[in-house]
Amino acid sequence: MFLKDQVALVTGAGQGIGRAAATALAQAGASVAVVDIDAALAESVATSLAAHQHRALAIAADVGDVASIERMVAGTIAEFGRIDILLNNAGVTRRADIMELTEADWDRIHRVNAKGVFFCLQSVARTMIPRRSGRIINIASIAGKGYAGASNAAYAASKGAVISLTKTAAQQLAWANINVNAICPGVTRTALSEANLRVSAQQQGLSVAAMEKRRAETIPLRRANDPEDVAAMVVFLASPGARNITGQSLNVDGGLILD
């Protein structure tokens, strides 16, 4: 219980990697915000929470309208008095060719990949400099670092500014003892991944089955990440093993890119 007493803020904590990072943290003995923009998934995922005795706090929030995040941030605090960490994990994408995408597919990406996770981790840090600690750990993907596997440009352009977020930010916030850094995972059975990939077999003629196993052929490892392969990155992140790590970019991936 390493993560006794401290505040875990997890967006995007409804399901998939989210909702794995939010049982991680509070397995590991954290305080838990469970963050989504689905009330009911929130709420499914605190009452699971408290259900084994962890502290679980349900909040329905859109992370691409600052006036949501600024109430996100003061409930959370309210409830638990303070954030020590925060997992900016909330984004969209959608499987589509560069020629196809429209301003508002381009819209929609960057109001949450990337303004939700600046202004998430904007405000959250705006509480930690005070104490003079927090970790601020943001799902990017390996889609930022040239993967061509990407769901579409604009997501990938959208994890790339995540990355050179991270970087940026944990040079301007090491003053205070914030440490920030990014974790870029590569395929990972998510139901976002997981409608990408039906549609990449019908594209194909294939079947989802013979679609998936293609995948995972791409993959060294052969195998896509469960959402528990980045639960246990975020959890080290959090850790008092990681205190010394800042402004890097980790991915969890199989083997795909080798960076």
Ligand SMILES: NC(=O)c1ccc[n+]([C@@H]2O[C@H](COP(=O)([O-])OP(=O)(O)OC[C@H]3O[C@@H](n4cnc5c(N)ncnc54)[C@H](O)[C@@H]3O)[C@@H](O)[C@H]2O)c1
Contents of the next structure:
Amino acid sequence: MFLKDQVALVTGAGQGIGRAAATALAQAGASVAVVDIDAALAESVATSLAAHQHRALAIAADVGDVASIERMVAGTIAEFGRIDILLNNAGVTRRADIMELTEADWDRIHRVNAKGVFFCLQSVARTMIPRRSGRIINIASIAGKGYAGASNAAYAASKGAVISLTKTAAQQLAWANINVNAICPGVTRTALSEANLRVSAQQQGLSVAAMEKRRAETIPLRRANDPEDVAAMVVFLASPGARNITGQSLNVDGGLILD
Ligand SMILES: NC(=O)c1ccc[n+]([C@@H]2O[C@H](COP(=O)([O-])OP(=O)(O)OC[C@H]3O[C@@H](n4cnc5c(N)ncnc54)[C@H](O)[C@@H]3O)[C@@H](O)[C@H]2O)c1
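Next up, the form predicted in complex with the named molecule, please; the one we just looked at was the form predicted on its own.
Next comes the full complex, this chain leading.
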């Protein structure tokens, strides 16, 4: 229970990677603010954590809106007193070729994936600086490092933004003993990747099962991530053993990308 007495805030925690990470952080002893734009999803995750004797609070918030972020941070501090760990996980995409992308796609993706990560980081760091302590973990993607299977170019650019701002935030917050790192998941079995898989299968005239098999064959370790594979890296980056790691973007991808 090395995160006992720690408080974690996880965005996009209603399902997928965020849900697995909220659960793993709670199992390591943290109290968790379970944030999602979908209030019912946030509530159901918080209820299931509470059923296992974990301290959890559901918060409905839109990370693309700064006023909503400020309410989310204030609500967490009102309940738990502080935030020790921020997991910036909420993200959106859709599978599309570069020439199909619209202005609405760009704005929707960058509003959540880039703007959302930045303003959650800034708003939470404001509360961490006076305490001279904090861990911030941003979920980027191997799409931000040139992975050819990226769902689309606007998404890849938004994840490149996360990798970049992770480096600058790490440099500018280190004096306050705040570590900022990113995780770059590869293919991870969640609702988001299943939607991409269905579009790819349709485009290539394959069944979803055949497309999934083909996808796994491109991965050196021959398996896609389960959300728990990413959650394990989140817990490590939040742990005492990671105290001297900052500014990094660590891949969890079965060997798809080697940088
Ligand atoms: N699944 C993958 O293969 C994969 C690969 C690389 C990176 N990622 C990244 O991992 C993160 C989580 O992805 P996932 O696959 O678990 O996705 P998911 O779609 O299963 O879950 C994302 C959650 O974020 C919530 N959300 C969306 N917009 C929000 C907003 N504006 N404010 C608050 N919450 C919001 C959704 O309601 C949902 O519950 C994302 O940043 C994604 O880009 C996923």
